[in-house]
Structure formats: structure tokens, C-alpha cells
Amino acid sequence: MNAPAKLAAPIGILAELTHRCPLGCPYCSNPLALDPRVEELDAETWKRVFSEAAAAGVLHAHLSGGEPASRRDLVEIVAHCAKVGLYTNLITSGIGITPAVMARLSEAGLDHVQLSIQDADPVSADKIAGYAGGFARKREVAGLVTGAGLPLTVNAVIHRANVARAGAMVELAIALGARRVEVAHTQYYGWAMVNRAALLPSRAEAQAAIEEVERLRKLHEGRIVIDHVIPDYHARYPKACMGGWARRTLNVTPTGRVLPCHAAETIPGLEFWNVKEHSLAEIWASSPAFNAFRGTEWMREPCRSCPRKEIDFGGCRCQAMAMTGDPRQADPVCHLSPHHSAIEAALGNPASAGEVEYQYRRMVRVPAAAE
């Protein structure tokens, strides 16, 4: 194991309350094998997990899914997070958030809402989500959030179908009353890897989007915060994924497995501990999966001797796994990686315009949370 002598406390927990979701987004970041509803942690277990998180030093609880509003005990969970002093951030598609639900969430102590949008164009947005009427519903929910006095962040995932409107999505976020917008280019794991040929924009398209978003960042400085996640496949160096493996945050799946990052289960051979058998503090410090790639001792060349190894920590382990079959390899995004040609090959072989058809993640539409 590579755990450092002094291990800092995690600052955030991503709680995947459910994998159920009414949308079918072709870039869905959830695993290919979803956790069934009957195996989801109940509210009492989630409350214990959040109590342990607060005791361990966690500051932020990100309530995600799937669609967290499909859980009828969402308000109860939010209230408990507030009780133990966690800042609560609801990450939602908006589907299932009614005026009554929004009022109850606000009363329970919800601190912040992140609302996903698929495009600035309504027709395209609904096509990407695989959900008719989704765009209009999201606009309504944005109004509910701001009407409740809660800060709103808009999440916009960028890919070929909307890359030309990256700037328009920033402008839409402003029109919706958002205080922050996260413009993030698609990460190609799981379901997004299945659809990569249909989702991956060209280098020229990506660069034009980057320039437009950066222009708007300067133009709207002081009006809205624009967080911009540059596309991996068009970068020279890899990102410090999750700020480094198991350094800042942890993820809890709907059935209680605790992961160092959202896609960690794509790496075979890792042992993930479950909150049903271990405390969060124990998992954070001692779980085999969390210690697998902590620090830098696990690194191979060229990462081991690279002056950037404490900056990007070798890049993304899941991306290395997806592209090379070995999570210990240098992230192929890096131009110094011996596997960088895999990125060039993907960029050089996109689907033609006539081939852009998604494989949707079709799921059963879920009811709104209890009103």
C-alpha cells in the first residue's frame, strides 16, 4: 500500500443515492452495470454514512444519482445532512423536482443545486437526453431553485452535438439565474466510451469551444463563475484526476461500495470496501482500493521521474485502463505517454455525420419524490 504517513481528511463525499434516472444520456457517467433499486441503501444507513462523513472531516455532501429525486426519502436525507453540519449540494436532472418537493428540500436545509442541461437548443437538448420535454422542465426547475433563494449551478457536458453552442449554454445559464456554470467536455468512460465515436468532436471544434468559453469567462467576470474542464483528448498534459487518487474525495455507490473516484470500478482487481461492513474513516485510511494508487510510489516511467508527478499524479487511472488495459500506465492523454498514439487514433477515426446515432441508456421513468 502507498498511503502517505500523514493522510489528510476527505473534503467531499459524492453520494450516489440511486442509479435510477428518467434520462438516457449517451455520455452517462454511471457504470455499465447499474445497482438495482432493491439493493439501494436505506435512509437510516445513508444517515449513518453522512454522520461518519461529518465526523471524519468531510465538508460537502454531493447528492447525486441517477436522479436523486427518484428517492422518496430525499428530503429526510437532506435534513440529516444539514443536522450534522454538511453543506448539501443536490445534483439533478430536474425531472422529479416539483414545486412542493423544492419547498420541502429548502425547508430541510438544502444549500445548493446543480442542474444539468444538455444543450441551449431545446430540440437538440431533448434528443441528447432521450426525454421529450426535458428542456422545458429544466427551465421551470431553475426558476424553482432561484425562487427558493438557493444558489444554482448549471452543468453543461460538451460533445459533438452541442460543441458549437458551448458559449450559448453559458449565456443560457446566466439567463436561468445561475451563479456558476460548469462547462465540462465529455469524459470517455463507461457509457460515454460506448458512444465515443458519436460524441467526440474534432480538434478544431473543441478549440473553437474552448476559445469561446474563455472569452465569455472574461466578459462575464463578476457576474457568473465559469468553471471550464478542458477536453482530455485535446490536451497536452493529463488532468490531475480527482486532485489525485484518494486525496480529496470519496464516492459511495447506491449499494454502499466506497470508491476513490466515480469510474474506479472499471479497473479490475481492486477491492472496494462497503459501508455495511466498514466505517468511512476506516475505508478512507485502509481500503485496498484507496491505497492502490495513492501518492507516487506506484508510478512507472515516464511518470516516476517526471517533474509534473506531484501536479497531475500520472493523470487518470481509469483512462489509462480504458485506453491501454493497464491502470499503472501513464495516462495516454499525456504527449509523453508511450500510449499517446491511442488518443491520436481515436481523434483520427470519428464517425461521419451520417453515423451519429446514440446508444441511449434507457431506464424506467421514475415518479417525483414524496410531496
Given for the second form:
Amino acid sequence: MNAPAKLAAPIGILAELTHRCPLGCPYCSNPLALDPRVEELDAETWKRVFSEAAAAGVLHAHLSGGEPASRRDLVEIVAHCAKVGLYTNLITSGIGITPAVMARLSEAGLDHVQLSIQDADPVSADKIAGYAGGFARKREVAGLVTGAGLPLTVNAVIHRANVARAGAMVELAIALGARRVEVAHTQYYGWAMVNRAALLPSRAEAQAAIEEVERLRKLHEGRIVIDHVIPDYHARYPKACMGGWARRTLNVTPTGRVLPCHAAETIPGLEFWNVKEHSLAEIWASSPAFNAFRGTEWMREPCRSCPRKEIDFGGCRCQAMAMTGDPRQADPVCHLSPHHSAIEAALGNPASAGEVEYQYRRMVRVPAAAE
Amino acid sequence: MSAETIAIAEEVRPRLPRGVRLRHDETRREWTLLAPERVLKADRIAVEILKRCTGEKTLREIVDELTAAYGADRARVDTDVRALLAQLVAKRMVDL
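Given the form predicted on its own, state the structure of the form predicted together with the partner chain.
All chains and molecules follow, beginning with the one already shown.
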């Protein structure tokens, strides 16, 4: 399709309200250079952004971070999202959600809570998060969510330290009262790329986890919905990252930069616009970063003539950048990519368990391992 | 799909749980059913069914109402309502 189609409206907005977080998960999707508190957008600006999002056609607002409960004005922001009709989802570690905060969030019109867990084993969970007592706190918070009558999703990121317990994490989600669980194998960007040697499971471990989760999906149908993000390193074709660049959703960073995805800033030379200078509708339609890889015109071979180009959109631009140095290349996950051997090389070198220490996510400008 | 074959009793009172919302989308000029990470388009028939899933009416009453409102064949309406509910129950978007 070469005729310029009318630009479809965005469906979702992921708002990183803050990069502050008490946890230090080594696979965090935040950038390595975290935004400091003093530069965060204030509540009034966030409210304007959510009004603009609703007017532009956004249906889902995902309030994320960092830990969104680190902001004292979270309830005020949630109330505003509800007022402008957005389906409001809180993506939280649970830390900082007290009974009083939960009650106020529920009253403010929050629609849904997504709570992360790091493992089904408490000791391992706290080690992964770099936060003692986190596992126990999360159990309490799950009870607060369901006690408030709010639907709960549990999010579990899978990597070497917990891959043997992927099924146990699904069972834990059910025990916690979740109606839905996301089991997501780690995607290697940002902090996860820094920690890849410590996180990447073997192909056999990943495969066993996938089979176990699929077995549980059938067993628990109607009881819990399982959304399963399988590891793209083991796939034949790449994922349709974000449903295609700038096709469905936008991300807003704590300081107001608007990105097509959370890792987009790893691509050099892209110009990101900020909500302080532009409306969200203007950014969606005209921001150079959003238009850089929209559609299929930017593609090279093997994508350009590929019958799947409108299915997976060439995969992930950030992964192409990270592993080939060129964001216009096919995602190297694709077996047709001339750089596919880079994926094979990463998979062929799994360090043995426990051998590699995590570099925990924390507020420093540039961690040494990223150099 | 086992969802298709879930037996639903006449007396259940289907309802949209908290976190599932039927909403008219002004931008796209269509009805949508919003749930966690899900946006389902709802056609005219689905909207009429879902508007009645308030937890007050029984399945029998919903089918009776729709049959009367549209002058349709009751058995056909019953099949449509059950098919939609079974699908949404499996997705945990309707509680019985």
C-alpha cells in the first residue's frame, strides 16, 4: 500500500510518571540514564497530556514508571484520567501502595492494577529486585487490590534465575486473586542488555517454561487469562514490535519527551518532541521520531520485498540498532537477516547460573557496563 | 474451543466486572469493550446484549427482552447471547 493512508489515532499512552523506584530489577525497561526527580513534569502538565490523549483517541492510559506510587500526586493524576474517560491502568511494583493510597486510588476511578512479581520463590524474588522484603509486601498489595474490588493482573518477567518457576508464577498469580497474568520473557534492551549474560536462559530452559505456561493456559481457561510473551531470540521471525512503529501507542518520559517505544532513545539521530513544546496530537502526526520508521518506506532488504512486512513491520528498530548498528536493518531475530548470527552467538554463550552478578538498575547517569 | 461449549444456566445474572467497560469511542465512531490491555469492537448486537449485563437481569430475561425488542426468533437470540457470553467469560470480561 503506497497511497498515504489517513493516520490512525493512537490507542494507548504509557506514561512514565517518574523514574524513581525502590526496586533495582536488572531487566528494567527504563533507559540507562534515568530522569532525575527535579526535572519531572508536574501534575498540571500531566493532566493536560491526558486530556490531549483522550481527545486524540487514546483509550488506555498506563501509569507507569519507575514506581508511579513514588509520586505524591498519583491519586490526583488518576482522578483526572478517569474524568476524561481514559481506561486507567496502574503499573506498579506495589512498594509505596499503602491501604490508604489503595483506597484513594480506587475511589479516584482507577480501572485496573498490574503488579509485578519477580519470582515465586521469596528469597530469589527479593534478590532479583534488589529489595529485601519486597515479595512479602507484594502479597499484601495484591490483597489490597482485590480487596478494593479492582481487577488485578500479575506481571512476571522471565529470565535465567526464575525460568524454572514460570509455571509456579502463574499459580502464584491465581493464588493472589489475579484475573490475568502476563508472562513475559525478557527483551534485551537498556538494563536487560547490560545484564544479558546474567539473564539469558538456555534454549532448553526457555522452551520448557513456554510449554509449562501453555499447559497451564489450557488447564486454567476461564479462571485466569494468560498473556504470554515468548522470547524473541528463539523465534524464526521477529515480533511486530509495538504493533509497528508509531502505529498504536506512545510513551511519555518523566520529563515529557514523547517516544514511539520505551527504548527509542537508543537510536541515535532521532528528534523527539516534548509535551512542554507541542500538543500530543501534533507529536503523533508530525514528530520526526514518529515518522522515521512509520509504514514500510524506510525498509531495506530483506524486509522491503518481504510478504510479512505488514505483519511484523521488520521487527524491532531498537534491536536492529543494538545488534547491527543500523536501525533500518531487519531485526536480527529474523532468520532472513544477514546479521542473524549475532543472535546465535548470544545464545551459544550462556554463562553458567550464578556466575554473573547483576548490575542493578539505579539512578546513575551512565553505568560502566554500558560504555 | 471449550468456551463455546460452556453450559450457561438460564438463571445466571451476567455482569461486566469492574475493570471492563462498554464505551462509545467518539474518535473511531464505534462501541468498544475496554478491559486490561484489550480493546474489543462491539457490533450493534453485542452492544445490545452487553448493555443488559448489569448483574440484575437473568440470561432468560435478557433473551426475552432482545427477542421482543427485535421481533427475532428466540432460539436464534438465545444462541447469539450464549455464544457472546461464553467467549467473554473465557476472556474474564464477563462474570456469571
